[in-house]
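Given as structure tokens, the chain that follows is alone and in the form predicted alone.
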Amino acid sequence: MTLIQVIINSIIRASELSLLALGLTIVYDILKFANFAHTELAMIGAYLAFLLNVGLGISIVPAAIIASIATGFLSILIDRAVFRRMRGSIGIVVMVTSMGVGIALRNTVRAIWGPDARNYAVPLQKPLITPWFRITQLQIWIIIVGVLAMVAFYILLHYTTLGKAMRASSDDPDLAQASGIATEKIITYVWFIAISFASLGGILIGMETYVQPYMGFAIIIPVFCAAIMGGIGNPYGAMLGALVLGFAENFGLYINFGKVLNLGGLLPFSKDLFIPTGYKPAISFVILIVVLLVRPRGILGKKKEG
């Protein structure tokens, strides 16, 4: 594998990871739990354009559109239901209680389907292939549907009145309340936005391999990592801590560390050391817990006063 390879199948993951980290992340950043919900939430949109994709026969990018859309709105009917009668609750409550709803939508989902992989109907394409790099037509597009949505949210951030709105509720909610914001109005629309933002995320992680009930606990980990490393609560930390972990885990399985520990030919240990696919989630793992121990509140996080 060429380094131009693992560089773009570093920008390929951190496409995915970033929109679920940031939907977790202004989750977090305005109701104040850690959403353990989110990333089966992303399974259940990935299952509901697999319904409307191979189920009903629709193509994939309307289905996926569908898709995301019925699952934000479906969030939003799981906090009315759920999470709004917890609002003064503390916050690790609110986080069980995340747990247990993604336990029922995860379970829930194998009862219909089964526990079976299934994959969407999608035609293979050739892939384009020269001698430094292999991509398909796929990946292409999810790296180009990850860099607009970034651009999408951060139109809407800085330049409608929602986002405006957020950010205030975000910084002060009872400022915001007194001043006439409707809080509990803008937290709907948190809600619709970060999930339909996970969705998306889920379906294209879906399309590149494949979808199955257990893929949302999967992926737990890298996306709350993505989060937390970037500054959890911070959206463009949710990106970055994407993009820093998309790399760390395709250059992690890339670099041969029986090298680095010869430093060079200078010691006799000469056998080849790469970490094995199958510990990849381990990196992710390391990757969080030097954050914490050097920088808590992550990349972009802000110090917290007193």
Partner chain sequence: MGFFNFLIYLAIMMGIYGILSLSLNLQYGFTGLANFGQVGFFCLGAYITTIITLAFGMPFILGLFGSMAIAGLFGYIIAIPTADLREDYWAIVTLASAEIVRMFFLNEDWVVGGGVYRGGAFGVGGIPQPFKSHFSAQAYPFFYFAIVLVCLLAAYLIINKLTRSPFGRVLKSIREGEDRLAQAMGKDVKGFRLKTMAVGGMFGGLAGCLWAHYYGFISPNQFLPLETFIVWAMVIVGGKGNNRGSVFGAVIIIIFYHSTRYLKDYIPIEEVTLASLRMVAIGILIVIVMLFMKEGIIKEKKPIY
Second form
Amino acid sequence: MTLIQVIINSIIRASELSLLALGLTIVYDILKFANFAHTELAMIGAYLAFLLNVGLGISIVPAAIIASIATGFLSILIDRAVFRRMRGSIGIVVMVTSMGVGIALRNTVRAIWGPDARNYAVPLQKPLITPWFRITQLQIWIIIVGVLAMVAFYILLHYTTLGKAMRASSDDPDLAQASGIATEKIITYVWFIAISFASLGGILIGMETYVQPYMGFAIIIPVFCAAIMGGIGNPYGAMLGALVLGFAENFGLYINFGKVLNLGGLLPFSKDLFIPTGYKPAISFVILIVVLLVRPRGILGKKKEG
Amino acid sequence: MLRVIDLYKSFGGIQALAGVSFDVERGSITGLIGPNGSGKSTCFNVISGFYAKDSGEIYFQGKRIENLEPFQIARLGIGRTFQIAEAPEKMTVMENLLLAPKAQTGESIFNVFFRSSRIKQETEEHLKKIVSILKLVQLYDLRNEYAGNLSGGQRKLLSLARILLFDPYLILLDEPTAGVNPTLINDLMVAIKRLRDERGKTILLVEHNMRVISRICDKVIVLDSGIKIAEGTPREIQNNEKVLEAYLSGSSKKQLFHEDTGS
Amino acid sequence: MGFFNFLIYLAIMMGIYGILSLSLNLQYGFTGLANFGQVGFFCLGAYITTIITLAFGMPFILGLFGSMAIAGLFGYIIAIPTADLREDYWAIVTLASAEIVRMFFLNEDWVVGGGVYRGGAFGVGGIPQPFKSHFSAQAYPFFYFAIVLVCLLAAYLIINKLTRSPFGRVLKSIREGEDRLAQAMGKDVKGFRLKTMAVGGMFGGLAGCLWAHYYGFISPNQFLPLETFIVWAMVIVGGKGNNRGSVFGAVIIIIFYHSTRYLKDYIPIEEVTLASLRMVAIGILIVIVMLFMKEGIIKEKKPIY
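Structure of the form predicted together with the partner chain (previous: the form predicted alone):
And the full complex, kicking off with our chain again.
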């Protein structure tokens, strides 16, 4: 594995994570709770796309778009049914509730489709192979979609009325409400954007690997890590966090710590020391814990005093 | 008793305290006043340890305290109330007050299991004191109510009762009359004076109500935009030009300040 | 399984999960520490006792105390850097640490004690059951239930005494996430959180130990985050901040969970689907309770003076 390959893998992973982390962080910002059902909704998006793609024979791109939009609407429904009744409740309470929602979603899917992994009906990928790296067309698309999504979000946030309203609500929700910016409406839009992006991320991950009921839960910690690392509530932080995490995970496995400890011959350490692949998920956990200890508000987080 | 030297504290781009120094004499009632945003609350929070200072020194009874944790400062004998009267919603008035006594034996796990008779004894003693204090502030009938169900004024009384029980040497009162029924304010003033006269407490209070300040304070310290602009008896302060200016043109002064820092 | 044996099995499960619920309730219901990684203590306890009794051939009682000690220590250590974090961050950190524990036992397939203990994905079997030789095969489950019951009672009495003491009072004062008052009253809030995590960890480890010796076989799959959520359901439904509620919650959820097993004899439904639907029900139950009955079934009792 060459350095370039590791970099490419990192970017791919960062792209996937950013689609998911972005949604998590903006919902957190507006509604003030950590949504433990976030990645489950992404999983639902992946399954809906599966239903459309494999079940109904719709080609993958329109299936992905329809599924993302549909899941976005689903999240609005869930908000109406559950979270709306909890506006103003303490964070933990809503968080625990979202845990319940997540359990229900995950197991509904498992009840319907079973625990086995599924794949989309996508033509077999022929990778681009060079002496330094290989990359499939899908992976290139993952990167492109990720970047496009971030750009789209940036435009939304800074060039639309909705974006302005979102920023206002984020900075000062009471003032925003008082000055007539209809906060409930904003919340609806935020859910839709957050979850449709997340679904897209889920679908891309499903396309790259497979679709199974626990796929949401499998990435919940890296996604939270990315969002928290970047400063929860800050969408650019989420993107940054995703980048950091993508690189950390891939370089973490790639670096030979034995060589590091050896210091180029200065120290008598001559063994090869790699982080075992079985511990790959642990990399994001450990980084998260370290970040939270050193800078609890994240890299770009807002400072909360008193 | 309390000596604050050259305290600096900033948040983001805003300099809340810019070199504040003052003394609080033992057995005095000292007032800390200033227009909104002058840094009074910040000062309180830094003294009690809830905010970390940027630079400066704070001495309490000769000991340096500016780097200590809030609970350590509290244990040294500085008690404080909060602007929004803090009270755990799901605990009753009685439970709230049972929290207050210092150095309770029953707060260590070992003691809970091996010194339970001593704990029971202590609790009995505390209860007696609590009952008398509750009757004093007229909250006795509400003793088994959840603190969350009390009105704002009642919560203030609860805070006061708690401080009495906590029995510190120095009491920091954060806007004690804010939101309080005008008829009650007189009682409060009497109570604060009694704290000093009968129990020898030293009191530092942040207040907006000038009547209260002039009636009970021995000394007043005036802050504006993070600097001490005056210090003296209430009468001296009332006639101080700088003070009047600060209050009258308070908002316009701040405008200037913000433009200077470009924030 | 014979009906009687099934009842004993249920009773033992209620005991073990009752201890887990009491532990989680101490952390969340009384102290406001939303531990999403409760299964970590469970897992640690199970593996530690296995290592002690199986790999090193030590007696059961050492395994028991060893699990409790190590799990308690783990709780304490995890809390040192993280106890003052915001509740939601803390939940994620605990979730992550529990997963790290599980991953550790999944990946570390040491072979100890001459091949008797072999860790890793396939799990470890042949865990010795305490005093097995003294009882007939039929009588043994009753004996084991007696052990579990004693442990449950001990856990209940200890935790209850703690929560009703001045120590418990301080816990209640910091559970709403606003600890300034406690600080202003001179309470070492962080210290209280650390101690709570140690005690909570100890009892989580105890439950793990009891589990390992009952089943005789443990594997990392038994300690998925799923277990944490089941315990959460027990605490929430039973009544948070209330020790009887925790045990009650354990009883109810276990009854619900296992009674639906036999549904498949009456409804043409597959085992896997049934298992999933059960969890859907639990998820919905959590949501409903949090929305409409936040206190749980048995509400916290108000101390009256």
